[in-house]
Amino acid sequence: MFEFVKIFDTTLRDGEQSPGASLNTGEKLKLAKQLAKLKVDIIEAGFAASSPGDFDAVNKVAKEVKGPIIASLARANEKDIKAAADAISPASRKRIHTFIATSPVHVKKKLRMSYEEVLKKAVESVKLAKEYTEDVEFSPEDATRTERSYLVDIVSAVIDAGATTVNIPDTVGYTTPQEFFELISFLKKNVNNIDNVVISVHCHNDLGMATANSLSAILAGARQVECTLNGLGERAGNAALEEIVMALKTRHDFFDIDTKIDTKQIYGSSRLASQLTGIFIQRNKAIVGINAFAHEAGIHQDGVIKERTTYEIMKSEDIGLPGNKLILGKHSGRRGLVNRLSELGFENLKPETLENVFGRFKALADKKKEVTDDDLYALVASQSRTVPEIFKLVKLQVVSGNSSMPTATVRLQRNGTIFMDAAQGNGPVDAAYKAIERIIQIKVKLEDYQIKSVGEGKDAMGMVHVRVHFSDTGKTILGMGTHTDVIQASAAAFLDSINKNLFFKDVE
């Protein structure tokens, strides 16, 4: 019999807490259904206390996803748990994650408790936390910098209290994988009742160990890994779910343990992440990255035409990436555009979305020779939209160059009425932008602007993102938008961002 890790994804959770990467509920939704083909054990939704938002999300998540344990987390308080249990009511397989910090730095100069007051604490939020569902997890947060009898206790009480799963996290990314691997077997060897749970980590990479960490503690007896798609997180991010499931698969020799993921779902939900979260991949990431699978050096180029495992470890295939394929172009029809999608994960699009994608895919296709897969995933990105199009972009026209200020003319349309204004800027983007400000009337500050190309060559397309301050919200939010011309895409990002603005000060 075959033992299995679970794979507990918080990308909804921590990989949100990246810094500008908030989700709407719209998007949270639209990944969480991403992850339950992935087939992942558990999704931590999010931190419903948090904020109306985050429990609107986890309670969307809980309603509609099927397949994982939902999970929200708490802090060890009667007010989160009770929020966090409210919000995960909904789904069939449900778990509440509570944590309290246990390390001296945290329980002396965070917390200002005792430990006798931090472990009674822990205690009561595990027995609170049963009585709404019998699916428990405790994390010690900073248990690698926690003195390890004082672990003991904790975890002990925790087990005696009800948890089912506890948690050990590496919360600021902390210890090594030889010292890590000591730990759970030491935590094994002393906790008594150790044997009546599962053994969790949760892995920072503040020193590029996270995945290392991870998988040090699965030799020593750990049966569940909390991690994120591209490694998204706090800081310098969290351990990351394709590594941690791409080392059992390629390295079941060594391992000798499965998930439960499905593997080809790998490289679509990295990509889906990516576009929603607007934190591109560097091209050398590992699984995931453009130049995984791609060898330029001759030597290299030559030994895998005659042998491709002389310098591939793992097929393309494998994480959904598939090596033969249909060349889309002009000539292609919808057949065939459907069936690539269904190839690339994107099988149950609404016909509105279809259409709209293979009317763009046309477009697309008169302009470029070739339409690679990832101008398809920035297809299908642009067109799912999770808020309505309130203003939609009917005419843009800049004039520009080395010895003319840069002008911008545009026209929108919102309920059926077309608004048309102009502007100078420092270039075309910011005249564009000018222009579009002038009519909404609505005070913004561009934070942050994103470009890159989406595939290669000089008929590549651009994919931009932006993240634009709403002054009469107070809230900072993400648009993306793509086109083969960057000032185009640049427009319909910042529209996309103001779209997501005036839907949300509507629906609250």
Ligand code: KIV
Given for the second form:
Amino acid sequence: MFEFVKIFDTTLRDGEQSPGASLNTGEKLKLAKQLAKLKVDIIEAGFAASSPGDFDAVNKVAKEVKGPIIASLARANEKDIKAAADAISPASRKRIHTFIATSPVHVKKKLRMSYEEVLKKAVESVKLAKEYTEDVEFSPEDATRTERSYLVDIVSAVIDAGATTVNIPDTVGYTTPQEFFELISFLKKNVNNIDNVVISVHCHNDLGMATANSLSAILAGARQVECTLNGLGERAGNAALEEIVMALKTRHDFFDIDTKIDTKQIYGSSRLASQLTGIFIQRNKAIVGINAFAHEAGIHQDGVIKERTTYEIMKSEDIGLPGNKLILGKHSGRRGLVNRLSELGFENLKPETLENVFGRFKALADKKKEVTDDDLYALVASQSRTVPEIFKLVKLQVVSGNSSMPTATVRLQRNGTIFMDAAQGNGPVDAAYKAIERIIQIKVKLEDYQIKSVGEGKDAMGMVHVRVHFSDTGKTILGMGTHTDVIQASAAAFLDSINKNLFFKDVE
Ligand code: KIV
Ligand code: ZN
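Next up, the form predicted together with the ligand, please; the one we just looked at was the form predicted alone.
Below is the entire complex, every chain and molecule, led by the chain shown above.
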């Protein structure tokens, strides 16, 4: 008989707590739809009580995303649980995930409560959550630094109160594989009613052991793992979904357990998470880094050509990694593009998005000999906007060099009106940004600017991510732009953040 471990994805909640990774509702919805395609079992869509924006995002995901169970996090109090219940109410399958800290340092110093009070709150919260949904998860936060006997008491009490999943978080990434195996085994042995629930684990990566700890817990009997795409999350992040899933698949001989994940969606999901959060994936990241399937040393290349399994333990096709051979060129038509996009998992693009992607594809094919799958991912990401293009770049002209002051002339369009200005800067990007700032007349601060190439070669596109602080709304907003000309990609990223700021100012 097959055994399955449930994949509980928390990219939209814990992942979004990565420093600098905040996502708007449209972006969360887009990622949630991709998580549904990836076939995760549960999507933790956010922390409904934490802000109106989070509530809205959880609620929209609950309304629009079909397939996985939709969960919201809630502290162990009435207000949070009611907000979570309201936000997830449209989902056909819904879960409330409530938590309270249980370790000595958290209970005494953070909560300033007694152990009895914490246990009472945990039980009351689970009972309250049960009034809204049958599916209730409880987490004793910082479980791995909690007194074992107290952990047994609280876990047993919340199960009696109706919890259906008990999650054991390694909140600060402190445990080790051996120790975590023993902890899960200990709970299985000592909690009298443990067989009534699914045991879940939630590991942070502070010591780089999150994946190993999660796998170890599965060996001890955990049947749900909480994880994020690319290992996004608080501080050093959470266990990476792609690592856990591919470890279980590749070493099925050892673990003898499956997941329901469609692994061919891993690469696309990982790229989307990176593009939306602006957090690039390190080249040598396991499974999804661009070096993960590349062979540099001659002896390795020779081995792989003779027999792939000499140096490859996984097939790149299994994670949906594009071949990046010649994919499309300037003679390819709309049908070729649509076919390739649907092979990459973009089947249901809106007609206007498809039109824009086709236009940019043609322009790109004129500049580059080969348009690769990576280029297509980037084109789709930059064209499927989550907000309207309020300011549109009509013209950008830059003069720069080692003997002149960099100067940019910019022409923008808003509601049919053309605005034009020019500025000098300490480089061409700075000059372009200053000219745009003169037009929009809002004080901004560029907090972060990152550029990387999409794919390889001198003619590769540049992808720029910026983080811009706007004085009018007090918000810091991420913008993304791609182009073969890096100054244009930079201007597009800056305008993307400006448009998001203007759009959310109007709708909020
Ligand atoms: O790390 C943690 O303990 C958490 C809980 C809320 C599950 O994120
Ligand atoms: Zn966490």
